[in-house]
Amino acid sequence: MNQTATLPARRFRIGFWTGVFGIIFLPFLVVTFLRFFKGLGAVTNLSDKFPWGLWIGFDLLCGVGLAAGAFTITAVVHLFNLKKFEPVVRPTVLTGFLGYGFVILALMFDLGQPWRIWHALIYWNPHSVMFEVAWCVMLYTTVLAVEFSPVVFERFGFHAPARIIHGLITPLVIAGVLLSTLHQSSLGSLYLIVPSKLHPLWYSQLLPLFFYVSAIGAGIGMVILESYLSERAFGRHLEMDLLEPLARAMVVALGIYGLMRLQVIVRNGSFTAITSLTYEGKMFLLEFVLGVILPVVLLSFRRMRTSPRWLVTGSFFAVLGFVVNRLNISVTGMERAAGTRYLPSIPEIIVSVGLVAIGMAVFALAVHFFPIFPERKLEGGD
C-alpha cells in the first residue's frame, strides 16, 4: 500500500533583531504619519522659543559629524596612498553615504515645509551659511554615491562603468574632502550668529574649527565601532592591524581638539562655570570626560590600543562624547538664553531611533547583497 509522503510544515520564524526592528519601525511609521499630516506641534516639544531640538542636535549635527570617517579614510587611501587601509574603504563609504542620506531624511521631518527642501537649488542666497551647508551636503552625498557605485556595478557585472569610476577616484576624493571640510566647519558657523544666546562654555569664534577637528576624531571612532559591529553581526575578523593606527590618529585629533577647547574656555573666563558645577558646567564635564579624556587616556597606550576590548571601549567613549557635545551646543547651551528647558518628546525620540535602526538595516542588506567586505590578501599568503 503506497503512502504519500508528507513534508513537514515549515515554521515561519522571526529572528531577534528582525523583531526588534519591527518593534521600532511600527511606531516610527505612526509618528511619521502624525508629523506630516498633523504638523510639528502634534509630535514635538519644539516652540517659537526653542525651534531646534533633537532632530537638529542629534540627527543632523551628529549624523553629519559621525560620517566624517568617509572622507578621512578615502583621503588616507587614495591621496596619501596608504593602501593597507583599503579593506575599510567600502564599509566606511557605505556608512557615510547612509549617514548623509538619513540626515537629509531627518531634515525632512524637522522642516516646517519639507516640500520646499529643493528651493536651495534655484533660490540662491550665497550670504547664508545654511545655503552653503545645503549645497555641500547635496554635493557630498552625490560624491559618496558615485564613490560607492562601483560596488553596485561590479555586483551586476557592469565592469566598464566601474572602471571609469575607478579612473576618476582621485578627483572624486579631492572633491569629497573639500566639500566635507566646508560643511563640517560650516555647521559650527551656524552658531557664530548667536554669541549672546549660546553659553560661553561652547561659544567661540573657533567653532568652525572645533566642529571640523572633533568630527575627524569622532568619525575615526565611528569607523572602529562600525568594524566591531560588523564583526559581531557578520562573523568577520576584527582587523586590529588596521584599526590600531586609526586609534592613534583619533587620539591625536581628540588631544588637539581638547587642548584648543580648554585654552578658549580659560581665555574667555568661563572656567568658573565648570568649577562651580553649574548645570552647564556639569554637562561640559560629561562631554569632555567622555569624548576627550577617556579615549585619549585609554588609547594613548599601545597595550590598550592593541586590545580589541579597550580599543572598542575608547572609540565608544569618543563617539558618545561627540554626541553629548553636539547636544550641548544645540540644546544645553541655548536653554538659559531661551528661558526654557527643552526635553524631546517620545515621538521625537522614536523618529531618531527609527532612523538609526533603518540605517543599520540598510547596511545589513547591502552587506548581504553586495561585496562590501573584500577578502584581504595577507602578506606571505598564497
Contents of the next structure:
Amino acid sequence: MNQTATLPARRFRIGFWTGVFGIIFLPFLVVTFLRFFKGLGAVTNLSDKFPWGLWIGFDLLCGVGLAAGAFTITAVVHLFNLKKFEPVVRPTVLTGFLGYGFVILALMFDLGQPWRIWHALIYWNPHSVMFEVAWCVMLYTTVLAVEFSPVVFERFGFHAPARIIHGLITPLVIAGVLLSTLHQSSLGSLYLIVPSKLHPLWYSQLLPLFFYVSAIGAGIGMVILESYLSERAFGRHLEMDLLEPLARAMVVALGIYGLMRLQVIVRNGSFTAITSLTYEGKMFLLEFVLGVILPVVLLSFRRMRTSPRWLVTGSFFAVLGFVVNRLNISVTGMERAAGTRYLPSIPEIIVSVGLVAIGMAVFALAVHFFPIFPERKLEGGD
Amino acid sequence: MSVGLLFDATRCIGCGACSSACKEQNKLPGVVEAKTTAYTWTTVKSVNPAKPEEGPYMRHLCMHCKVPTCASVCPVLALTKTPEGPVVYDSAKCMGCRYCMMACPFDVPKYQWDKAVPIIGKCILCAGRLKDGKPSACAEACPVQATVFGKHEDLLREARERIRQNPSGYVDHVYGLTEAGGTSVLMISSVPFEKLGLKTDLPTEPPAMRTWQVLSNIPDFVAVWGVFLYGIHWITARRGEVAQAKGPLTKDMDDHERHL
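Could you give the coordinates for the form predicted together with its partner chain, as opposed to the form predicted alone above?
Entire complex below, previous chain first.
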C-alpha cells in the first residue's frame, strides 16, 4: 500500500495535533467533573431566565444541522442514482455519524439527569416535539451506524454482513432521508411553542421548513469544507469535478431558503427591525449576509465555483452563517422576552470545543484505520 | 369538576402569608425569595416602585393552564394536567431537558441549578390537599381573601360579579379567561395587567396547538415522502438499466450530465 510512503509526514502532523488535543482535553475533564458533581449552575451561565444556552444552540442545533450532508449525499447517490458522487459517501456518512455522536455527548452534559435519557423510550408523549427529536436522534444514529458498518466489516474481512447491508441499502437510505427530514425540521418545530418569546425576525409557522432547507444548504457546505480539510490533513486532492456541482446545489438550496425567509419577514412586518438596525436586526443581517447572500452571490459564478479557494470560502461563509442563524434563534431572538442577555461561560465553551475536538480526533483515527477515502487508482479505473 | 384560584389584586395587602404557607406545605427549603425559584413557588410583591408600601401587590404562581404548554412539551410525561385542575410534576420521570421552562408562556417552571441531581420546581396547586377536600395552602392562609379557592365556574362568576358591581374599581377583564387558551388561576385588578407584570400579548389559543398542527401530520408525511423517495429510486435505477442496455449511449449520457 502506498500508505507507508506517506506515514512519516502524517505522523508529524498527528504529533502536533495530539498536543493541541491534550491542551483542550485537560480543562474539558475538569469541567466535566464539576458539571456532574456540582451541578449545571456551577459551570454554566444558564439560569431560570435562560434555561437553554450554547449546548443547545450550538451543539444540538448546529451538530445535527451540519450532519445533514450525510442524508443529502446518500440520497443523491443511492436514490437519484448519481453514482459519480460515490467517493464522498464514506467520509460524509462518517461525519454524520460522528456529528450525531457529538450531539448525544453534548446532551449528556446539558440534560439535568442524563442517565434518564431512556425515559423518552418508555414514557411516550406524541404531543412533544422533544419526543420526536429523541426518537429521531436515536433511530438516525442507528441508521448511520449501519450505513457505515460495511467499512468496518470489510476492514476485518467479514464480507457476508457487508453484503447483506449492501443489499438493504435502498430501504436504509430511504429510512435515513425520512428520519433526517423529520429530525432537521423538528429542531425548528421546537421553537413553534414560543410565539410570544421568539423575536418575529425568526419566529414563523414555517420554522420546520426553514430548518430543513437551511440544513441541506449548510450540510452540503460542510461536505465541501470537509473535503478541503481532508485535503490539508491527509494530503488528498480536492475533487473539484464533484464539489463544483455540489456547490451549485447549495446555491439553489440557500437561494430558496433566503427567499422564503425574506417573504415571511416582509409579511409579518418585522422588516423595520432590520432597517432600523435594532440589536436583533443587526444579528439577522450578520446571519443573512454571511449565510445566504455571500455564498449565493459568490458561488453563482462558475469561475468562483471552479476555483478551489473561492469554493471553500463560499462554503465556509454558508456554514458560518448557518451557525449564527441557529444561535440567533436559540439565544439572540429569545433574549428580549427573557429580559436578560446570555453569553456562554468559559466552561460551556470548553465543553463544546472539547466535544468538537473529540469528534475530529475520532475522524482522524478512523481515516487512519479504515478505508474512508477511495484510492486514486480505483477512481481512475472506474 | 375542575377547581382553581381567584386572585383579586385590589384586596391583596402584601403580607406574604401565601408564600410562607406554600413553603411549609410543600416542605421547600430556605426563606421566601424575591422571585420564584425551584424553592419558592409563589411570591407576593408590590408593583408600585414609587411607594411600594401602598401597593397594589401582585402574586406570581403557576396559572395551571387548561391546555398546559409545559405538559404538551414534556417528552416523558413528567408534567400532567389532572382532571381536578392542578398541573402536577412527577420528578421521578423528569430527565431535565428544561423544555417546559423554555415553553411556558408565564415562565413558571424553575430549575435546581445548584444540585448535581436537579429537578424542576413549580406550584402544583396543592394537588395532595385537594384530594383530601382541602383548599390550597395559599388560599387557606390568606387573611383577606385576596386569593380564594373554589370551583372554576364559581370563581369566574364571582370575578365578573365584582367587576360588574364596581366597574370603576376594576379593569374590565378577567386575566386567565383567554390567555394561552385559558387558565385555572384567574386574576382581577384595578390597574392594567401589564403594570402587574403579566404578559398581555399572549395568544388566545393554546401554544400547544401550533406544534400539534405539525406533529399530527407526521404519519401522512412519512407515508407520502417514503413512497416518493422510493419512486425516485425506481425511476433513476431504471434509467440506469436502460442506459446500460443501450451500451454506447452511456458515455454520451455521462458527458451530457457533466456539461449540465
